[in-house]
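Okay, so here's just one chain, in structure tokens, the form predicted on its own.
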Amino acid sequence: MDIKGCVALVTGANRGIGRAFVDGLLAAGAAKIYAGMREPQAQHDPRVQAIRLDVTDQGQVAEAAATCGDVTLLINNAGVLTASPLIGAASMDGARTEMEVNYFGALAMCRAFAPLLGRNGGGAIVNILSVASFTTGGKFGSYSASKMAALGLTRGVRIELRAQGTLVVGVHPGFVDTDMVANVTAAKISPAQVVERTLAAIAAGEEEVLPDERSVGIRQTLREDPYALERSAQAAWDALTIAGKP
């Protein structure tokens, strides 16, 4: 799919990858990006159209279907993360807003765009997924589930939709500089590095995207040992039980 002269709709788009999205796709030659926030915000770009979007609200869903007819590239980029392992935490209100926000959000809008899609040509649905799609661990078992859940979706939609014609990319980052993980110490790549990596996948037609050296280092070693992080997660959570911080 050529990014030159397509019409994007980037969910999340306030902030952190989805801003990115958003300036990628504009330096790509888009020739117009709906940024979705739940706040619109006035845009410095006269090619970006500011729209209401909360993905667990199927009224604005709806409406941002009906208003955004025109788009061939759909990037699912909203998410949340709460740090709830699914035991130790104190309710299942944070897995809750996981699933609501990464898999059911992201299945809402890939049914609501998916005939438009198909009406203009097939165009491609980026899902932006996480390296917690392939693994877990115990401090963010939840979000691990509901990554794991979207990815899931991603391939689903994938098998539905490829005779339409619509690519659909599943992308994996490791630790991306965001504020989502802005307490997290270990190494961590730029929204812009995720942007340029996946613009260049869906210009190739590519349907996985391992960003970084974390993503593709922990697909080979589930290639070589399907445990191997299993048991490294283990270890990290039985240290934390030992240490009183789990």
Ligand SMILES: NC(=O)c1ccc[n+]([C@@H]2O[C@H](COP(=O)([O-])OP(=O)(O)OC[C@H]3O[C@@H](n4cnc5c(N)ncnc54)[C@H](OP(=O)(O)O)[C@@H]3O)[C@@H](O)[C@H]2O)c1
Given for the second form:
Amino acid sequence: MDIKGCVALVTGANRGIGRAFVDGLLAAGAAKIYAGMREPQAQHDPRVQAIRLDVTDQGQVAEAAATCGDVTLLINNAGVLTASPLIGAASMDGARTEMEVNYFGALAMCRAFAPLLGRNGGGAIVNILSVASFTTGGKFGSYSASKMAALGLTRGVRIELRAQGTLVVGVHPGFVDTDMVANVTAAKISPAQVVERTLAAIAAGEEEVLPDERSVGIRQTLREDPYALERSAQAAWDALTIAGKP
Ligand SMILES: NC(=O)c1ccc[n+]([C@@H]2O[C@H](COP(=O)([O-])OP(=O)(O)OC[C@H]3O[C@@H](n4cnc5c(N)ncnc54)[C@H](OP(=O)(O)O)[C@@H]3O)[C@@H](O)[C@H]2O)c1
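In place of the form predicted on its own, output the structure of the form predicted together with this ligand.
What follows is the whole complex; the chain from before opens it.
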């Protein structure tokens, strides 16, 4: 699909990768961008319209679908990472929050916007997933489970919407330089790189985006030896727990 002239809605558009999508879409010639934010902020480009949108609020999701009827490109970017292990966390609160935002939030948006996209010629849905959709790891246990669920959602929605011509894209970044992983010291790519690779994939009709070396490597390992990733996650967890944290 053509980015030039499209009407996009980006969730979590106030910062990080979502903000970079707004900038990238403007540069690529989008006609209009609805910038979904929990707290709407004034926008400086007349093509960008901030809308109040907490993806866990069914009323706000319905309101967005009612007022943004011309959308042709939905970018489900909003996400949370609570860095909770599955067993070691003090409660299930972090796991529930991640499922509410990363899985149910994205599902609610897909359900609300699928009929509009169909009416508008098919268009595209982009779900910002993660390498954590392919592999788990101790401290990211509940986040990974939510992103694996979101990968299942992406694949299922793709099947249901193929007949109406909607391209459904899953994006699997490694570490990206945003607030979410501010305390991670590993190499990170820029949000702009995620956006650039994703917009190229949409234009080419590709369904999976591996925007960096880490994601390419993890996907390749998964093909060659599905259990290798679990073994390295185990080794990393053992090293952490032997060191006495978390
Ligand atoms: N950074 C990484 O290394 C990385 C890697 C792989 C995938 N991802 C994914 O990329 C996406 C964007 O993350 P980021 O790195 O840009 O993180 P970020 O800088 O922490 O931004 C997260 C965004 O999601 C919004 N958000 C959170 N809960 C929401 C809700 N209930 N409704 C609507 N918006 C909500 C936040 O809004 P507020 O400002 O109101 O909190 C913020 O705009 C997420 O899905 C994340 O899982 C990130």
